[in-house]
Every structure is written in C-alpha cells, then in structure tokens.
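The chain below stands alone, shown as structure tokens; this is the form predicted on its own.
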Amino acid sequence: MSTTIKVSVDDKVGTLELDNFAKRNALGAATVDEMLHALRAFERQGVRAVVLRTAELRDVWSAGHDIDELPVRGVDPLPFADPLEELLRAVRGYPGAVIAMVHGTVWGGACDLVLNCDLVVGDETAAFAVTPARLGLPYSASGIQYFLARLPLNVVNELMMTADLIPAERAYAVGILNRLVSGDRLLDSTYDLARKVRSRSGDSIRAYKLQATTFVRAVALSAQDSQWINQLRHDVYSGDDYAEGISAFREKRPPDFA
C-alpha cells in the first residue's frame, strides 16, 4: 500500500498526488518506486492523462532529490540508474499526456520532473529552482539537454548559475507554465485541460510525444566528446566543492566555495 503518495482514476484521467509532506514531498527512492508503479498502472489501465500534483496545496511543492541519499564524495551523484532518472524516463516515455499542477515552490529535481511532464499549470504561489549550484553538484548530461531543449540559454543560465526561485510571472513568461492562473481555479484549469486531452485521439498524441521525445534526444556525441563529459563530471563529484556542499547541508548550515 502506497504511503508517500495517492493515486486515483476517473474516466481515464489518473491522479498522482504527492503526500509525503514530513519530508517536504522530497523525491527519494521509496517515493520514485510507487511513483513508477502507479505510472506503469495508469498505462494498463489505459489512462489518457494524468495529473501531478501534491494532496493539499502548501507552500512546497516538493524538496526535490533526498540529499540523505545523495551519495559521499568520488561518487557519481546522478547515475543513469538513479532512481529520480529513471523516473524521468517514465514520464516522458509516457503513451499520454502527464500534467503538472504547481502549488507553492519547486525545488532540485523536482523541478526536472515539473519541466519534464508535458504540460504545466501553476498558480501565483508557483516557483522554480534548480539548485546544483548551491551543493557543487555536477547537473546529469541528459538533465542539461533536456533543459536546453524546453527553455532559451540564458533561462537555464539563469536556472543553473544562481540556484534561485523563478516566481510565478517570469516562469509563464519564459515558458516553465503552460497556463498561470489564480489559486482558486488552480484545480478547476488544471482538469479541464486534462479532460481535453482526454477527449482528444490517444493514438495521435502517443504517436505525437513519443516521436517529440525521440527528436528532442536526437543530439549526435562523438565518443571523445562523451567521454569528456563524463570526466568532467566526475572532477566535479570528487571535488571540494561537492563535499563541502553536502556536508553544509546537512549541517544546516551555508556552504563555503572557497
């Protein structure tokens, strides 16, 4: 039985509601496995859209990755068999829509998952961040691309190099949201736009996402490059910075980048 998160269906528009408020809706490994049970449940039940959200609307959305289980200096913090990975995958490998409804600041990964699902619909409470920067955390080769992908440069500059919030205007102006609207028709928007999709050719938009996807991973690397990358990488979770960064959060404490 499920205890970080809840899952409904009606009429073919699925539910996945983040509940696991103690930890700030953090995205750790328990929490990414029932995630991927219930997405894997939704596509045999053949369910056209689905809607992401938290089970009561409070001031964070989600903490993003569990530092708690971010591993110690020399180890590569994002593996390709991490768990949040994996859990992009599933979202954009899904064969429907997957809508993000955002009440309250999204965090870390959390924000990889918001700008991973198809659609987002936010409201004025709604804001992003990216924060490798805070935790000297070499951000995955795939993360990058997709960001660059789904926003202009010198948004994931911005993303990437401050590790700030974007609120709410910016973030529907720069294309985070799809659809910003006032907290009391943040539900309401947010499954109308579901049931729309519902209503629509489930084959088409299959065939729609999946080639979109392909095309959006369609970026050639030459094995020096790709190995440059992955040293790259690896300089960066082996260094200073990466220690100092997940001890000082765990210290509660600011990091020092000396």
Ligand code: LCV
Given for the second form:
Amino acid sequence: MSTTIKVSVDDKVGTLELDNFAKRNALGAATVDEMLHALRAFERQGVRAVVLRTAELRDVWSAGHDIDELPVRGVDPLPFADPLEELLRAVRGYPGAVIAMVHGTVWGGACDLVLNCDLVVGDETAAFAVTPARLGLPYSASGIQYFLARLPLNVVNELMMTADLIPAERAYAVGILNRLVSGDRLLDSTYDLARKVRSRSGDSIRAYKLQATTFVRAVALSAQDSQWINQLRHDVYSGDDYAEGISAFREKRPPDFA
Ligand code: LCV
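Target state, the form predicted in complex with the named molecule; input state, the form predicted on its own:
Zooming out: every chain and molecule, the one shown earlier first.
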C-alpha cells in the first residue's frame, strides 16, 4: 500500500503525485521505491506520457533528497546505487514522456528530478534551487553532466554556486521551464501537453528519447580523469564542510563554512 505517492492512469496518460507534505515531499528511499514501481507499472500499461506532480499544490513541491538518509562524513552521499540516482536513471530511461508539473519550490535532488523530466510546466510559484553548496556536499558527476546538457554553464554555475532559488520568470528565461502559465491554467496546460504527446507515435518518441539520453551520456573521459573526479568528490564528502552542512540541517541552524 503506497503511503507517500498517489498513482492513476487515464487513456495512457499516467499521473504520479508526491503526497508527503509533512516531510515536504522529501525523496527518501521508500518514496523513491514506490515511484520506481509506479514507473514500471506505467510501462507495462503502455503509458505514453507521465505527469509528475504533487497531490497538494502547496508552497513546496519537493525538498529534495531525504537529508536524514544521507550518510555521515567519509561515505559517498550520492553513489550510483543511491535510490534517488536510480530514480533519475529510470526517468531518463522511461520509454515515453515524463512531464513535471511544478507549483512551489523545488530543492536539490528534486531539481535534478525535474530537470531529468522531458518537459517542465510551472506556474508563477515555481522556483528551483540546487543545494549541495548549502550542505557542503559533492554533487554527483552524472548529475553535473546532465545539468550541463540541459542548461548553459553560467546558469548551472549560478545554481551550484549560490544554492539560491531561481524564480519562475527566470527559470522560464533560462530554459528550466518549457511552459510558464498562471496557476489557474497549470493543470489544463500540463494535461493538454501530456495528451498531445500521447496522441503522437509512441514508437517514434520512445526511439527519439532513448537516443537523446544516450547521446547526452556519450562523453569521452580518460581513466585518469575518472579517478580525479572520484578523488575530488571523496575529498569533499570526507571534509569538514560536509560534516558541518549535515549537522547544521539537523540542528536547524545555518551552516558555518569557516
Ligand atoms: C528530510 C526534510 C527535508 C529534507 N530531508 O518546512 O542537491 S543536494 O546535493 O544537496 C541533495 C543531497 C539534496 O537534495 O539535499 C536536500 C536539499 N534540500 C534542501 O536543502 C531543502 C531543505 N529543506 C528546507 O530548506 C525547508 O524544509 C523547506 C524550505 C523545503 C520548507 O521549509 P518549511 O519551513 O516549510 P520545515 O523546514 O519545517 O520542514 C518540515 C519538515 O520536513 C523536514 C523537516 O526536517 C521538517 O521535519 P520536522 O517537522 O520533523 O522538523 N524536511 C524538510 N526538508 N530534504 N527532511
């Protein structure tokens, strides 16, 4: 029995709603597991377009990775096997369109989730913050690669270096949002788009999407550079900033990165 998401299907358009506002729809392992099951069920049912949204339209869409589940210092917080990393791969690999419908603020790994969706529709409350620099955390190499495929470097720099919220107007201007609509048009605009995609050739869209995500991953990297990337990340998650970032969140105080 799902406890943190709601799932429905209507004429090969699926809906997956985050429904755990008490924890600000944080993407913990249990929630991610339910979402992975939902995507697999959608695929079995031939769902051609998935709308990813929240059950309640509140001021927060999702608070991102469940910080309570992040490991302590000295352990990679975002390994390949991390549940949220697995969800991002599942969204990129879904053989149809995944469309994020955003009302409210989107934090950290939830930003990564939205930007791994194929299309993003938001209203004037939609805002996006990528937060490893708030937590003293080394972002995942695949996450950085995908952000760089999606947005200009200076915009990724702004997200990663400030960890500030980018508001809806600017999110639309820089390409985070495909559509920026008024709140009263958000549902209709999102499902009009989903039904449009659903009406097109599923075979053609499946082949396009899986090719596109394969091309995005196709980056030549020497073994030496791979090792260097791992070392860069190891030095951060073994360092003082990461310990301070996690402690500060748990103690509900601003971090002090001396
Ligand atoms: C667990 C939470 C969370 C949460 N985890 O409500 O991108 S990376 O690399 O950084 C990646 C590792 C990542 O995604 O990290 C997480 C990044 N997310 C954030 O930095 C956002 C952290 N959350 C907040 O700043 C606030 O909660 C927001 C602004 C989202 C909402 O603030 P609001 O005042 O409305 P509270 O902070 O009171 O949160 C309500 C409950 O949800 C928990 C939080 O601990 C609180 O639990 P209690 O009621 O038990 O105190 N919560 C919020 N975010 N990411 N738990």
